[in-house]
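One chain is shown next in structure tokens, namely the form predicted on its own.
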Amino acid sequence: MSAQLEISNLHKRFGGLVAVKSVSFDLKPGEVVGLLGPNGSGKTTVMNMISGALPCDGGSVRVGGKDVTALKPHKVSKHGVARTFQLVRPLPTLTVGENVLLSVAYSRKPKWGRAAQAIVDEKLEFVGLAGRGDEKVTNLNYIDQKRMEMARALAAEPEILLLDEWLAGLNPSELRIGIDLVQHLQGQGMTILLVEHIMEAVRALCSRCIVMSAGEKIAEGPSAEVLQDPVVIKAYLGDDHA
């Protein structure tokens, strides 16, 4: 089966700091893959380059066999890539539904009027916010803001979903809801790249993991094996634990 997302020798430098160095991996259709590593390892920078939010200094990003390396975020989205962010970024002057509606307008196949509203309603129901489209974003608690952001990403009707610590900050019951939601997407065949620090979620969701440290890929393979790799443990916890 050919790769749906191909990352080849990705490189990014900020002045004298090499944030990402020659990182390569791919995702097959329908895979949920974890992109792991300690803080500052370059994970979010990789996500930003895949989504077009940051230009690459080297290497390439291919989606469905098509080179999207030099494209801006709205153009990458047209190729079926959507993402969430570490910090929820709602548009506070718009309602919940209007926040989601914007993604429909800028999706691969933009829709308007009743067709667009039907997608908004469908995605809000999917994430557990049915009937709340007219509420102000400021009325939402943290888990509901996360749900709205997921609905906004899904409203673009992507084939590849980039989740950047989407489960961070949730309490145990909220975490279970979040894991169930991602598993539901997995059951629908969505291809997902998941940046996450919560190992419970990684073990539940990811068949395979890629681990970064100091900008480089240090491990890749089945989750159970990677999480027991002494090199990975050392990167997270130091020499004593390894």
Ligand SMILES: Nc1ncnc2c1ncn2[C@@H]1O[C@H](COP(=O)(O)OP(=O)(O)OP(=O)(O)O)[C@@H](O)[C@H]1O
The other form holds:
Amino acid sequence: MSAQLEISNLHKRFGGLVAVKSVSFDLKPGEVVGLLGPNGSGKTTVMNMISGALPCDGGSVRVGGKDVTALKPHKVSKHGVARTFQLVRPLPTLTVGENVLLSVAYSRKPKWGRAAQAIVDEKLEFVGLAGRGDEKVTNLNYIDQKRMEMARALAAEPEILLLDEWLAGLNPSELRIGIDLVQHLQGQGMTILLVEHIMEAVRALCSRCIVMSAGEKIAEGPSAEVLQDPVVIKAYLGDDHA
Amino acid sequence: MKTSIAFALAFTALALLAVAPLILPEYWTGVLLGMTGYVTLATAWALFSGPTRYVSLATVAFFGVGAYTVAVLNEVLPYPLVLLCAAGIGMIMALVVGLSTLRLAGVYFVIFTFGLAELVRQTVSWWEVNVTYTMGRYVFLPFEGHHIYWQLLALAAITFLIAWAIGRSRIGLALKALGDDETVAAHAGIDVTRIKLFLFVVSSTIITLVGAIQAPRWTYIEPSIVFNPTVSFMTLIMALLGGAMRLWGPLVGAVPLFLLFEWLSGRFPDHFSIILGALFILIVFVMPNGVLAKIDDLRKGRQS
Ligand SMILES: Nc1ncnc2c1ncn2[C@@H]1O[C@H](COP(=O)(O)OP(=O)(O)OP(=O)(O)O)[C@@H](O)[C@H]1O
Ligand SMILES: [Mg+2]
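Follow the form predicted on its own with the form predicted together with the ligand, if you could.
Next comes the full complex, and the chain you just saw is listed first.
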């Protein structure tokens, strides 16, 4: 089958710093792939270029065969790409339900009124926030804010989901719930690119991994193999451990 | 049910206000007129600046252009067409200004809009002196105070209707969202620039019309009168006092402040701008979200 997400030779500079250096990879439909790498290796920057949050300095992003490289985020989202943010970004003026409603109202098949509310309720229930739509987002604790952000991303009915450390900062039981949720999406055939530092989650979720270091892709392959790769271990832990 | 009661109340209030000039002495019609003008300005201002948090000081640029359009065209075209022209000019100006500035963030936007008002005033002055050789124009329209007041009242009602409709629509939701976080709004599928531009144009067109409708009141018009920056500041303070994020906020701020300003500018004409500045600082520090939000907070505080 052809690739759902195709990234080739992606490039990004911040002043003198090259944050992403000709990175290429593909995601097939329904695949859950991990994007790993030490802090500052350029993972979030790659996601930002896919979602349109940052312009690329070179290379291209294709979604379902269509070139979305130069598109703004609102256009990219119309191609079925949704994301969460590394630091949760709830909209505090809106209620929990309105945060989700926003995505429904501006998705590819926009809905408003009762039809929209049905989707909002469904997504809130899916992430475990059933009946809490009228609450203020400031009342939510950390994991619930993360859940809400997931519901907001899913409400657009995307085909590709970009999760930037969505599981970070959760305690062990919350982590279990989070992993189950992503597995559930996987079961529904969602294509997911997952930036993650928690190896337990990566092993449980990702059939395949891509590893970045200092802006470059240094490894790619089945998770078990990649995580044993001396080059990867060296990138994570430094020379002494290789 | 609640909505229909609110509408019935609003309609009754509107009807009472409309018959007021037939009962009240002339002086009070004048006060009501000025007040309705500012209620409309503040509500229109908050339509854009409230949710987006783009603080605009360009109010008087549009207000003045409206008034000047009437001054220039009142003897050439029938009055309804003059108003239409004013609205059209305001709309085009808002489009141009919006396209070139809505990418500016925060304080740059404030400064730009303040500069814009000054630029428009200077340009009009220069044009009148060097091209048309007129400094000051007369507006001859057969309107008395209450005629102008009724027009403003109608415009105010329309403005509230627009604000109410937007607040309930998905555009209203998008506006609140992009005021919180433009990046998130954009990722949710919102064309941020287009929505801001749309609201800026709607808001500015209404403001232009307020200027146009009020023009006959002056009889004699010159740039320093209709492009007085105090108009921008007063509009801003009124909307902030009541709360720019709520439908009725600007009204709640505009009514008492207009009366206060009337009294102050009569009593202390020389110190008026100092008082205005002090009041502004006070509002921003004591209740940055406005009186209505403050009352809500206090009420909640007592309950818990
Ligand atoms: N907007 C920006 N302006 C300047 N430099 C940036 C910007 N965003 C990221 N960088 C830099 O680019 C490099 C890559 O950052 P990025 O956030 O993509 O890393 P990351 O792999 O997501 O790291 P982490 O695991 O800590 O989230 C870092 O050195 C970072 O400081
Ligand atoms: Mg990151």
